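Taking the form predicted alone, here's one chain by itself in structure tokens.
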Amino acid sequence: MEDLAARLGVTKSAIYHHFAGKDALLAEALDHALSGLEAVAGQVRELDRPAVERLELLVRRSVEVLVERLPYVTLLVRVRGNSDVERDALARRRRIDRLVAELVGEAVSAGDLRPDVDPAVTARLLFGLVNSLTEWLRVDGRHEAPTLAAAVSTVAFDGLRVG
């Protein structure tokens, strides 16, 4: 908390009239990750699309989500469990894995998706590709949203090869 008042350039107590701990400040990055995650998940499972429609549009607005809050996601894809907050977000974030494998799975039962790789290693790998943008995505203004959801839809759904 120290490091954080002096980068910050205010007091620890100055921190700790708005959060009761580090515990509480983690939970609050993280929510703010997760609640952008699980607004886009509702908004993808009410809508009357095929699967593979709504998985894309999931992809997408994830990435969206991602480049909007991305020190928070970033934060959040390296939570380990190791604390109850951390545990909490976790658990919320198996929620959003679990509706991209039910979605993966109704599109290879529509056969819109490909058959012979399992649909969690799917929804996983697919969900891998958005979050490795934490790695090397810098807020510098030359990656716009949109462009880097789009770039991550076509490798993920038409792929790289041509023909």
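Since the model is a prediction, treat every value here as computed from it, not as a measurement. Positions refer to the first chain, counted from 1. Here, rigid core means the biggest group of C-alpha atoms that superpose within 1.5 Å across both forms. What changes on going to the form predicted in complex with the DNA:
- With the core superposed, residue 13 shows a C-alpha displacement of at least 2 Å between the two forms.
So the form predicted alone is up there; where is the form predicted in complex with the DNA?
Excluded here are partners and other molecules; the one chain stands alone.
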């Protein structure tokens, strides 16, 4: 809170004028990440297309949300459940993860995704890949969201190897 206040050029008290406490501040920030991700999840869920296509769209849109709301998603992926607020965020995240797992399962059943890798593992690797962007991405114009989304999608679905 002190660092944050210093960065804002105000005192800690000023922050407490606008937010009930550290937790409330965290909750708002996490909600900004989660609401974006939940929006694309809902959007994808209602789509009347094969599971693979919906999954790929979910991945691409998630990357776009991640780029657009990078600081908030970065915060989200670092949450470990050390407080009620964090546990609530994890619960919301898990709901999205479940959608991913479902789509992977459907896509495997439909014969569009390889069945030789455990679907549960596939789902986790898929979003591990997406979320790993927060480890190095900087919004400096060097990486456009759609380009990055395409790269992630290509690597995940088609692999790095040629031929």
